[in-house]
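Heads up, the chain below is alone and in the form predicted alone; it's given as structure tokens.
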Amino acid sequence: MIRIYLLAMVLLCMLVSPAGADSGKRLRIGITLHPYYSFVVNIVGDRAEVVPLIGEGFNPHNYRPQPADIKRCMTLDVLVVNGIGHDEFATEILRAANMEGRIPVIQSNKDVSLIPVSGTLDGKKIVNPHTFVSVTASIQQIYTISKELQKLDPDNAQEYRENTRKYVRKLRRMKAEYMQRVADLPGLDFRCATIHGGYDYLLQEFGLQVTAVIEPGHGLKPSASQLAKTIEKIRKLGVEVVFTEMNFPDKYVDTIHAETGVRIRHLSHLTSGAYTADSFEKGIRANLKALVDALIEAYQLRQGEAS
């Protein structure tokens, strides 16, 4: 009886031990979006395995779970999600895999100051979910994810803390580099429009606001009347630059440019391409450069007009 009791206690401890408590087993961490792959890989290094919940090349906004996703979900120890409107497919996959409530889900944005979106959906307040397009908001998410992973994998917690500090320092230096380029521009009054409503967090870093958003909703192309109203608004408000996405149809951008003469610059949404450790760093650097170059160009043009 004593032997049976001891065996039962051993089995119980195995069942309730936190993920990663077995030092011989690496955590298998699922992620939903490209930036989170970069975040988590840089946090854990080679101490854990990072697994994209869905494959490359899919649009997360309209994604529908596939059988392979469900099977993959059943192998995870923990899942990192955006959780505020950008990866609803993750909930569907968890439910289909019967894993909802059975594995920890890290809500990466729980400590981020969110930007509200005007209007409501089903009586609920809407917030902008594109927090990963900002260095500051991304750093907050990296700290949140790291803290939760340290709890789940205490054997590697020290390594995670050190990796997190190193990665965050790199991102802060990058942001400071681009902020310094526009630090001495006096009285900067920059007016821009964006194709997509997801760049508010990036512009907020520089104390800027979006004057107009051209897409009526993400993935929805403007009608002729909506485009005409946007063009009129761009003219009326003196918009200097339109930031467009790489995959937005050229015909809309060309029409705006032809009708207003406004300059066109490109930004990345950071949720496409290959899952790599440095994809976020490369993407956010390209965005920072595009924004800073547009600011400097606008200032120089204004100075030329004044002289």
The other form holds:
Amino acid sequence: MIRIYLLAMVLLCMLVSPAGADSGKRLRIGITLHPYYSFVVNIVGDRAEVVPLIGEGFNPHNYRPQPADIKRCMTLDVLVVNGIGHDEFATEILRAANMEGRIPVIQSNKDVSLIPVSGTLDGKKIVNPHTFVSVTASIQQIYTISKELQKLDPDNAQEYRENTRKYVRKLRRMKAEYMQRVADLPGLDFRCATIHGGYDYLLQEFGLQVTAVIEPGHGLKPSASQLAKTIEKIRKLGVEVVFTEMNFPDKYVDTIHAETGVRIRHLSHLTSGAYTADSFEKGIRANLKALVDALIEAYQLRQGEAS
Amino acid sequence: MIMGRKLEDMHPVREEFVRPCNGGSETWWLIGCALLTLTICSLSIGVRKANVQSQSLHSWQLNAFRDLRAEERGTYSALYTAAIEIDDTHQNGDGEWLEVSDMEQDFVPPFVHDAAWRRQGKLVWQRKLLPAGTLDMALYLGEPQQKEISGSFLLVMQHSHGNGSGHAAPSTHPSHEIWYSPSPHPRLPASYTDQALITSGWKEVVPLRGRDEIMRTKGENVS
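Could you output the structure for the form predicted together with its partner chain, given that the previous block was the form predicted alone?
Zooming out: every chain and molecule, the one shown earlier first.
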């Protein structure tokens, strides 16, 4: 009787345990930036472990690797990176941990069609690495990451493929909600400036372009003469709104506002806060809302001026 | 005279030429080193530039990053991502190519009629299927209603069904290509080979991908 009971218990355990657990240990997938945490968690669900390479609360732009990062890196099976900017620290950590070439590195942007930073003072076409501050370019990256993970973890490939489709559909529906709000606005000549070149992919979703970028380079403060040129450009081109970074007040934005009277609105770079499965959705939703609100406001002001 | 001897005889004068210790030669060495450093740097930059220039295009190709207008680039980027989804559905679904109306309902740009679609020339899309032997092809043609904003785009999806053994047979041809014509009503060739499209006035649009940028900036080849 006891034997039958034990056999039944073993069979029950085999039935309820997840497939991934049967075929060995779960993959430990490292990520470098917040959006990639959300992307990977939504692809793998509970079939793999997602590990941020660096802790919360650090600015990835000027991050210096810590001993704990190197230790963490040594436990990873694969690393997912942006690869074209923002996570240069990943290469340093891989080298320091002697893991370079020993674990696969998924370059999320390898197949993304890149666009230039628009509105630069000198008009030069510089590659824009902020592909994760958008829905469409993020979807492309989600497919790339998913495909690579399916190859590395074939036992869970079907699950990853289905999760990817669901997540992509969810993101697209979220974007459609906001596109719906501006569906009835007639072709509006909306002119905006941004604090840095981080929002071109987002604006492209709406068929918009940035008229002027204030920082001469990402993270570089403009000099007095550059600021004067930007103010002149904002006046000359009739810029209505400046989108600045959320939680990063800058004196020169106040100067621009005082000099030109242009409205100031906030967008998020999506690379701060806690690493959560829905942090990308929350961040991009806030950005879509800010942009749609600014468009509606610009339209209403034009209507008020016309009447 | 000291004790009948001249001072010179007691201590003969010895002449020796002593160079002034004013750092003259060090200055020349420093200038030499600086020139050598500059020469090495200039040569290195030259070699690096040569790598970038190696990504040259054929006369029948356009670079999406450099050659398209911002509105057209928006359509191209969306179409490029949509192609991945169309291919994924074809490979992992029941072998069907997605309908334009399905993508419109699923909010897939550039097929959905949203604010971006209106700003980017209001392209009207149609799908054409071309089953031809072992190569399964679908064409998605988008013609603008506002020709001053955008030209026409043609997404060519193709899939090899080698030996009739399913959808995933390997092929040397890319699964999708995007072609551009400045005409709002471009001429479509009888067959959809590269040569036929080129002869009909189409140009293939080549993206600047993340892998190209990684190669340019880090010299790494991403597979």
